[in-house]
Amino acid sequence: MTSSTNVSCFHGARRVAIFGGTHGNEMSGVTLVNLWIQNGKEIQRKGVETKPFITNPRAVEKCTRYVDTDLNRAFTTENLSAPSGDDLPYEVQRAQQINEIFGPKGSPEAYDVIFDLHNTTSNMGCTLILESSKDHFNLQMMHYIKKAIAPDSCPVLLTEHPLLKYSTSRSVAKHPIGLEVGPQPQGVLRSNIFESMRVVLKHALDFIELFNEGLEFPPCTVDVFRVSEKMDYPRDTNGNIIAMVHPNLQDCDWEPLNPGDPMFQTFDGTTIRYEGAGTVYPTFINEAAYYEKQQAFVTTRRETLAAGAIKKA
């Protein structure tokens, strides 16, 4: 990237990948990617090589989240640099293979853009996931998508955090973008969720084509929800869950949670209230996959990011 007269110049986004099946029971991405592997006309754009790719085929075959370990947390420096071998967990082996095909992570040879398609059991709607507040290319793309699908909403979740590291499959790319669409149960395909994901991908690819053709995108702002804190369920001394997400909070992703608002409800009906210092915006509320991660939801705080003008170098 270079900068000239307050316009950031990026190389053309010529190599794009669409990942499905990073979690093998999240069916919208699995189905779309398999559809596009059979016939990729829908995702082709002028001057762009778009590669649909099933990231965790063994998990897809078993319709389970993963086989040995979470692939979407496996792209650490330690895993990617470990000596290869069959003794490694399957997803670590797979991470090394993906890094070889689409990376290496952090290198000039890495793919320009990777879209990683996910479903959630939470009521998050169509959520775009941004990993860096300084990625003006992705900010401009997300601004374009949000305008294109308006008045429908498309929240942006910013996972940038000094302590929370995710090491995602998409992080191999120069510009990684997650797409999380729900609610949808694991192992289930819902037509409305499927179509919502498909529409967002269409607009994302349209943006890349316009950028590659030389269109300059002026400065803009993007409202985001920045990850703040992971909240676990209340537990007893043995680690057993003793309360559920409160009915007033259930399905209220992206809505304000104020100090004193109901947060959990114990099995005997007692309300546990939020005791934070200020208003937060929960998401991934009661996500089925996060019980094993000891996470009831994640709190976020709203902020507005400024994206500078960009054009193709």
The other form holds:
Amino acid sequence: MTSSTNVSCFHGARRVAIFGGTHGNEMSGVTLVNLWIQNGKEIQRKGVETKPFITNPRAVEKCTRYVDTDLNRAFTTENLSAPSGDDLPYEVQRAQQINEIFGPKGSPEAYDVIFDLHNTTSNMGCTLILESSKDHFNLQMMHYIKKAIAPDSCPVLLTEHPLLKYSTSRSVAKHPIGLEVGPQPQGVLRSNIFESMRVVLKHALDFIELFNEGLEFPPCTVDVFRVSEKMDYPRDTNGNIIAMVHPNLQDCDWEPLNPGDPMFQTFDGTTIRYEGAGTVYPTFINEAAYYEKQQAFVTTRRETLAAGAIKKA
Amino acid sequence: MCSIMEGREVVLPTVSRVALCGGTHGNELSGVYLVRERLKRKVEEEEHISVVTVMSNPRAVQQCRRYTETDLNRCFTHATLSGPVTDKTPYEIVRSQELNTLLGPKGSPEAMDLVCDLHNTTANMGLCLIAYSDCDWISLHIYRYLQARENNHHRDSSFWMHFLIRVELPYSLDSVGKHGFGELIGPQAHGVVRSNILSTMQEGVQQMLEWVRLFNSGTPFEGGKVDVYTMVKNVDYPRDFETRGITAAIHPQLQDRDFCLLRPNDPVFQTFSGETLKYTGTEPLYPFFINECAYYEKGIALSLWSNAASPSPHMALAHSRAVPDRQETRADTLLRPEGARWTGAR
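Previous: the form predicted alone; requested now: the form predicted together with the partner chain:
Next comes the full complex, and the chain you just saw is listed first.
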């Protein structure tokens, strides 16, 4: 990447992948990717090789999140560099294969962009997930998408955090983008959720096409929610959950949670309140898959990121 | 449909042994949490009623899955309950026979008087009681009681109540008792517990037990008409001929519109290329279980039900506590037309 007159120049985004079925029971991505594998016309753009790909076929076949271990946590340096073998958990083997096809992660040969399609039981709407605050290409893309779907909103979740960041399947690419659309139960396909995801992807691919054609994107700012803290359910000494997300917090993703606001409700009706220092913006509220990860929701803080002008080199 | 003569009263013995079951599907969490909390609390002994609380499928609950090998809630037919058990028998079939020993045997005088089995659905169905017959006066009267309490209570408007009657040979856990029903609440994603849904289920269970106590202590209950829905048919998704994968989703205009009348030519599905597929039936019917997650594998996108008012008789406790079986049967026989569906000694 070279800088001249404050415009960052990137190589064209030539190789783009769209991942579905990273979690086998998140049906919008599974359905869209299968559709595009059969007929990819909708995702074709000039000068771009767009590859739809089912990342976890065994989980998709069983309509389960994963078979041995969560694929979307499996792309650690340790896993990717481990000697390959059948004794490894299925998803670790799969991570190594994906890294070979679309990576290697961190190398110049890696795919330019990977979109990873997910659903959530949380009321998150159409959320874009950004892994790095310094990825100007992604920031510009997200700015473009947000403008294109306005007045509908498209919150951006920034997962850059020393402890809470996790090794996703999309992290193999130079520019990883997560798409998290909800609420939708696992194993269910809702047509409105399916169409929302489809529309966001269309705009994303339009951006890539415009960029590849040489359009310069001027400096912009993007409002994001930076992940702050993971909040578990209250549990007893045996680890059993003893309270649920409070009705006042249920479905209120991205809305302010102030100190003193209700947060959990015990099974006998007692309210447990948020005792943080300031206002936070919770998300992933009551995501089914996170009960086992000890997470009732995550708190985020609002931030505005600046992206410099970008142009194809 | 059962017919009753005007003004006839049904007398029945006490409903003294009640079973409350949750976790029959391990990822339907309202019932799992309700049962877990009841099992933790010290339950006081009561006169007139004993309540057994059961976690039906502990292995599936532990894994937070609907079932481990086969759907437990399809294992309670007489054929499956009396089948041989080897070490290759699926876990749920073994478990169904254990539950039949604990709560039944189905069809015998020793069976629980009432079995209430707690479920959730991803469909927008509100609260539904599901039974196999509109002649199970206990279930009908419990439903009427819950409805009356609902009307007096401020509640989230999405909690409508319905009484559903299946027409198949009884296969579910609630059919083990002399009387029984499934109590189903949605919408809730599987693997999730929503506080408002759990509260509604807790209230429903309390009100059911309240009715049983009142009945057992001699309170008579007036008869009246009950709106019931009877199963007509299931509708599958359009599927790819070769792969059997679905080729359309529930249409946005039908999604979440359970129990709203579906008329001929109303939209039902939207294909992935945007085409609308319409309802081709000639009879307007009521959809339930629209987009229930667990039914994709059973080939059901939605099911269609007809609606009618069913009579429920005046009901009272039989005067003698020690009512021999033949008297109980006779009370029911008075009101049973020929050809009505029976399961054992109901």
